[in-house]
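Just one chain is shown here, as structure tokens, and it is the form predicted on its own.
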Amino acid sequence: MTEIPSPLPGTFYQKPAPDQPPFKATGDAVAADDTIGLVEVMKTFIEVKAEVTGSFAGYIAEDAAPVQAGDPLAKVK
């Protein structure tokens, strides 16, 4: 199991927009360059990439939660 860490401090979002589904659902295939979420810092949204290939095991961080650099955001099997 691989944890995907936050690249920087900010607010983590599981969805591209409030009215859209999360980037990944449990069991989805994940490629190394897939976006799994966004971290917002001062109105700038940074894509969080998986960097590994596997099966999405779920989010660790809640949607719209504050995170610090290195905090685990999601898991990939």
The other form holds:
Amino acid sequence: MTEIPSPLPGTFYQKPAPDQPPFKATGDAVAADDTIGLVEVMKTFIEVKAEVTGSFAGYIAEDAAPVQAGDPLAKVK
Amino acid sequence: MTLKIVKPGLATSIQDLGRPGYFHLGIPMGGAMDRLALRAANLLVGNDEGAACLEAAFLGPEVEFTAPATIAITGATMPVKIDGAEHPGWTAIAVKAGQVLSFGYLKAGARIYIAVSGGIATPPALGSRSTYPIGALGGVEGRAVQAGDELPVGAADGAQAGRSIAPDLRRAVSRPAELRVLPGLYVHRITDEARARFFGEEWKVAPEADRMGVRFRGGSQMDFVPRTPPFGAGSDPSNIVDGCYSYGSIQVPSGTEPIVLHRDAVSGGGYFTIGAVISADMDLIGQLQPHTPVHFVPVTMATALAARAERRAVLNRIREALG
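Follow the form predicted on its own with the form predicted in complex with the partner chain, if you could.
What follows is the entire complex, opening with the chain shown before.
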């Protein structure tokens, strides 16, 4: 199991837009370059890349949660 | 010698101490949001205090050096890596040609300052190399740095590596952070109860905070003293007949979310300002992460001036230690 950390502090979003499903669902294949969520800071949405490969095992950080740099956002098996 | 930007980080920009003198024309002072950290970084590498550095918020850039140099990273706590090996912050570090500077995750604070011996030597605009993106002034073509940029660096021997700034001279962000405020020109626009709530409640830094202003959320909506709007002020109770804004002034549009104006802020407008964060605490604002809890504390002019003298004394101790 690998945890994907937030690269920076801000507000974490699991979805690309409020009316859309999360980037990943449990069991989805994950490639290193896949976006698993967004962190909002300074009026910018930064895509969080998985940077690991495997199978998505769920989000750790809640949608719209405040996060700090290094906080775990999601798990990959 | 140049600095090659391999990865830019997030809104990493060239900053010095700014371009005071044009605020009356609507051009902000600009410059480092944490001025002490920029001065300290420059002193560590043997530069003039106001030499141009890189300011990076929340996320460190990746930078390659094309010639040997002395560098120093101050401000936020973020692991400093040279070719992957960790080095301390607030310390002069010798780098060789071809080495790459990168960073780990931000641990505390918000902005780092990267000084290089000789200083970044992009062309000054109106007396400063500070980047003001809205006005396309300074920096690299008036914008934040991008991957592939090669930033010119001035000639210098570079100070001796290994010198560092004692931990007690670095300012940590307390939790909650305390920002001291001198109540100002328009504080009479809100009720005494609203004023007491503003200073009594806990606020949180909003994620959209940037170099122009830092917004806060979490406190109560403010109640205004009823009035007949003066000519030209507009109907919103938070409107005034346009006035000047100072560095550090706190405007509260519609009485909901206070915004502290920082280095790249507009110079005037039509919102009332409740007061101003004292100059001694403006560097601290540059080091606030999103969601940090904050208390605003009212102070007198005498306290504000004493606090300014205290900060100047810290800077003098850094100057003496590295002189």
